[in-house]
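So this first bit is one chain, no partners, the form predicted alone, shown in structure tokens.
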Amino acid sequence: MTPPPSASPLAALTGRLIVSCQAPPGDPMRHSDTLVRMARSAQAGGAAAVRVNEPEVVAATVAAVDVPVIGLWKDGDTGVYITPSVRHALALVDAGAAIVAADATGRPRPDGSTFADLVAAVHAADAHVMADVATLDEGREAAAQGADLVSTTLSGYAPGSPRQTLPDLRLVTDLAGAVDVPVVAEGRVATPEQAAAALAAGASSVVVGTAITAPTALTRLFVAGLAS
């Protein structure tokens, strides 16, 4: 197994907030300059890192902020679509991502590679890997395959995980007791109190996206509330 690079970007995340600066296809916010400004605003507010989609936006964000950029590349919308191949991962490293986030569930990858192949390629390129998982077993396996961090990103969205409206703090706690790498809480963290609860449950850091960076989704919530 290729040894991981220096742990310096990881240390900066301990006990801190990571802001996911993304927008879905068709959203008015899905524009590179807008997303970069979003990342700069997150840094100004105290975020320790930002999580950004697609190489073009990663490169522009790396040039604009002084915090680690976690890069991912969503390709498709079913199965393994978060950084689904070694090619996608290395494109993110080339764009400047310090950490590459990738689906580490047990589902088959479209290029026939394994998650371990992706980890080895990213480590050889001197970057880190964040494993996005949905279950405890997936987190254990990802850590065994060399992931530098394990994130609960896919809990509630991938097969084998419970559908819920709140953060999966049980998974956070279980992972923290089962793996020797930092555990990142991500998914449905909607309030500062929930973020603090995630740290108390054993998370090393917390990712927040929609509650900070998604005005379209937040507006829909208010509209729906007024209509009920």
Ligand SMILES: CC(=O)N[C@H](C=O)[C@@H](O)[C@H](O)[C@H](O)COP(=O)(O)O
Second form
Amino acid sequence: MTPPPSASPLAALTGRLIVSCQAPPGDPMRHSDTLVRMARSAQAGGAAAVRVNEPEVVAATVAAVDVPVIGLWKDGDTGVYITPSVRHALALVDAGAAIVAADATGRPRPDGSTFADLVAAVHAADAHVMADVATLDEGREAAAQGADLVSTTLSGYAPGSPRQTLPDLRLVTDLAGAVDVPVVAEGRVATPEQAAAALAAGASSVVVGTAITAPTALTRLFVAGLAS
Ligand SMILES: CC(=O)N[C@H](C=O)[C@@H](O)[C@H](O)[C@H](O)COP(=O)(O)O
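Can you return the structure of this protein in the form predicted in complex with this ligand rather than the form predicted alone?
Entire complex below, previous chain first.
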């Protein structure tokens, strides 16, 4: 296994908030300059890192913030769509991502590669890997394959994980007891109290996206509240 690069960007994340600055296809916020401004706002508010989709936006964000950029590349919307191939991963490293987030669920990848192949390629390019998983077994396997961080990103979205409206703190705790790498709580963290509960449950860092950076989704919540 290729040794991972120095631990420096990872140490800065311990006990801290990571803000996911993304917008879905068709959303008015899906605009590079707008997403870069979101990332700058996240940094100004105290985020330790930002999580950013697509190489072009990663490159623009890296040029605009001082915190580490976690890059992902969503391609498609079924099966493995978060950084699905080695090519996607290396494009993110080329764009300046310090950490590459990638699906580590063990489902087939479109280029026939394995998650271990992706880890080896990213480590050889001197960057780190955040494994997006849905289950405890996937997290264990990802850590064994060299992931530098394991995140609960896909719990509730990929097969084998419980559908729920709250963060999967059970998975956070189980992973924290099972892997030697930092565990990140990600997915449906909607309040500061939930973020703190995630740390208490064993997370090393917490990612918040929608609750901070998605005005369309947040507006819909209020509109639905008025209609009920
Ligand atoms: C499942 C999936 O594709 N999650 C994505 C991963 O990058 C993003 O769409 C989420 O916004 C992110 O994980 C943060 O989660 P939340 O927005 O719930 O705070």
